[in-house]
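Below, in structure tokens: the form predicted on its own, a single chain.
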Amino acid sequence: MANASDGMNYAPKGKAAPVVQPGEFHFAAMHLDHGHIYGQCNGLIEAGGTLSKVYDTEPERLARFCKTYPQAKAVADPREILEDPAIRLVAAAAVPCDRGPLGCVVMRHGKDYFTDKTPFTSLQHLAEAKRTAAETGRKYMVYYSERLHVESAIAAGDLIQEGRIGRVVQVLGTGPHRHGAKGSRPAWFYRKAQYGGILCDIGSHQLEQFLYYTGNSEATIQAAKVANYRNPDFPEFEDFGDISVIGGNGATGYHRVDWLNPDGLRTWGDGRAVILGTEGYIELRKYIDVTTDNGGDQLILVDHKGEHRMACAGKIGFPFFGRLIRDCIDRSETAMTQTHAFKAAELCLQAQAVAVKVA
């Protein structure tokens, strides 16, 4: 039977790998509009963070969150989080169009911010966040979960750093998602001003991976397309998009995202990546190895020594979260640089802006 999950409730769990003592790093959760907030919190808790407070506007959503995390005190006013000096970081998964402004509020209250992707729906919000981060010295970090919370994707980065496939010259990425039954999504999901467009939204995963795996700090969008093939009842919705990108170092990328994942698949999306190097290539089968019982997190490496398959689930861990906590304490940049987080966001906004609508 097909798994009913659609990615909205994607919340991986890994091995505890605390980098701080209990109670040393307090964080809070705000605005639970997207289920990724559970993945964000899981990662921080496993790294030793203490989830102490939560705020949301919907009682049902708040109750469900507190059932999962009974240690979190529900508060009725966001100021009880923003003005609490014990809280160092705020994790949030607000409606996409609200993420940028919320981050600026959090940073101006002297706290670091950890938002779900996509981090912005407009270049204006990005520019304001850049200014606020620079002025306050606070972090605006992003949950690019398709790399940060997938063990095979982390392993691929390690192999690239080791030089196993030489210089990376191209990344092919696919990010299919299951849309689910009509009416099962919140209203903002279908309003372009609120969700930003498909390339802005789930395309942000893809462009972040392109920058990371190719070692680029700059890139140019060569072409982009969007379409609504299957959802005419929602004219502002895009269920297909693709991007061609060229990195500053000459590496190229092609990335396809969609909401057309068939119901017969056992999970919410057959996310894959093929990373081509001058000395070999890596294929990632992130969430499922179709028609087998291998499970997800499959990494296939082909190099001059031969063919290799690695089952990564439960073996790699999720180091981003511990590094983020240490970065917040030490004011370092070991998890992700601020420049990288903002550049990935900028590219997806640029791709969305130039995209040709083909259907």
Second form
Protein chains: 2
Amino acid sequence: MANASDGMNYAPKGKAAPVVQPGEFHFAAMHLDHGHIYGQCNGLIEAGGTLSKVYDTEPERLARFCKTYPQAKAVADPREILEDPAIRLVAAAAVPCDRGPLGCVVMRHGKDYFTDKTPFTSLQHLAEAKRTAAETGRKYMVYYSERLHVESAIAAGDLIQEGRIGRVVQVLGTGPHRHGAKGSRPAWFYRKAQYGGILCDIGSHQLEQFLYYTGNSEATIQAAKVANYRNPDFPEFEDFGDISVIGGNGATGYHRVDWLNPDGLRTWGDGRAVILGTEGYIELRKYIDVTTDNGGDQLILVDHKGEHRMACAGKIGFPFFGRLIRDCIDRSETAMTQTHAFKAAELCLQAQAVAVKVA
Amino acid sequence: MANASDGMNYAPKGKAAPVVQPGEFHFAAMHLDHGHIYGQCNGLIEAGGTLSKVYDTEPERLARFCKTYPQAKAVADPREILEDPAIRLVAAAAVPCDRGPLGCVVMRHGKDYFTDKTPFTSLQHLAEAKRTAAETGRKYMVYYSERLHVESAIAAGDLIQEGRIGRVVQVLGTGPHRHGAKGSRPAWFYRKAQYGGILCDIGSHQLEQFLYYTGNSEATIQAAKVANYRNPDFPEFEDFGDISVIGGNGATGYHRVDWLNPDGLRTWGDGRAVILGTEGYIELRKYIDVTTDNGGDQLILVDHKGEHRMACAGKIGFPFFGRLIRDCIDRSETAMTQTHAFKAAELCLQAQAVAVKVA
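Can you now output the form predicted together with a further copy of the same chain? The one shown was the form predicted on its own.
Below is the entire complex, every chain and molecule, led by the chain shown above.
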């Protein structure tokens, strides 16, 4: 596991599980604004992808990236990636407000796109991406890392599909994040037009998990809130937000996100999910089992037979990435459907739009 | 600890901490419909109260009570309690819809009243009780047991008052409860007019905790939901509910309650509370630390210095009961203000009234 004290640079590593031969699936990285790009690349490389080129606007950031991935050739002009017929997919972690337009450019060049969350900061960008994906037949996939790159979260999905907790009726997710030292984040992190608001940003992980675990394709935001409790120096920043959501199938979700993670926690956030079913519940302690040395990725399952605990780290893997590569080659949708990726994005934008500001 | 597998008969016992001399504070018990009456009486007796009389309509239930408390004289007519000048307070756990009217009768007889939660099933009853309390100068106190009779919950309040987590910005409470075998509950438990709905009933604990931990005297229900996912045989029953609440001081609450606790859990419910502050957070694992043998009453505190755990059982006590007895004698409000008790009741009734029904 990479730097655990800083969520922005949290880039999980898993077991290599290649689904293609070396050189069979070339991809590139563009715009390294968020450290999640490392997690995106790790996942694709472990699944057999070949990282062949990288483009970024900041030389220092680019140098660091090339040190980690010496196989990637730094290019000075993005067209060297966009117009390279060997490259099938572009992974990117641009400033959030640029992610949608960048994805449309990538898709218009005949390539699939794999962006860091949040995928959009406006419903207009979402609409443009939907239209472009439909017109080009390309994929606009999203790195919803708090499920896709967390082994206990993957295991939870498997248990639910096996019916271990009956019908899922609620997902309760909490996503506390460490803000870090004052001013340690880039400027865009504090500008609402650029980061989109807390529900749009880290709330997107939550709504993706809600849709996935409850098996919903439709949902309505019932209520939402945002606040800036601790960062008055940054008036456009939101350090707290929550969402109540009602799914089309009658299951509901509640999701709280914040940037209030105290310094004394040994990792960047005590992220949890409690998935309540009619026949049991699952609790995920994703990154830490606080006050213990159990490590993260603890899955607790309580059903009619008893209380069970699974330490998932190193045991489950991250099947999303291999499936994504296969989907790009086979034009299938086994990793995540396009509809699902867009619906999670839509819901987080809707939540942000209706959020009541508290203080 | 009494029967841990059944929340209805959960009647904590603590260390005796008398605040009066034997015989100085006489109280009686009336209407034993909910097993919480045992917790109410235990608390008062440990604080020095003298349980002198009991009235109930069901002979078997009365006999069981008298076996537990042989000091209590069973009376055949409630007037033997209501008109006994030696009795200062009446503890009662009537069918929920009868609690308000009974309280008014008790107060009109010049006695303080200590009812099981939920205190009311209608806003009309609340209004009558407010008026009667004001006119008689008597107390209408409520056994919000999930805070008052849980040592870790008391410890959390103390830590918050010491400022250990800064400003409290959210209380996130979950109150799963075991329903038990089909049909094991009394008939009133399934009739909405009698039990009031899940938010009115077990939601009342939650809103009391919200007000207490956030230090609010005013709040607004932002959204609420109820559902009956698993008990279609009982169409008026609700086995799931949740509430989003916004406090007057800008702190918010989210509270989920349910009757879906799986049989395999070793206790009646994995009740939790996460209290988020600007400088840290507290998690309470009230009745069990699931999959461990740590016991219940685990308080976890994470602040800027580190991760801390306190096993609170047997160490904190239940100061509410002694304070209540002193308040009845001294006409003070150290245990709980009347305003607070009524406001929690009002909020749970408002939440129930605005709740969206999902399925």
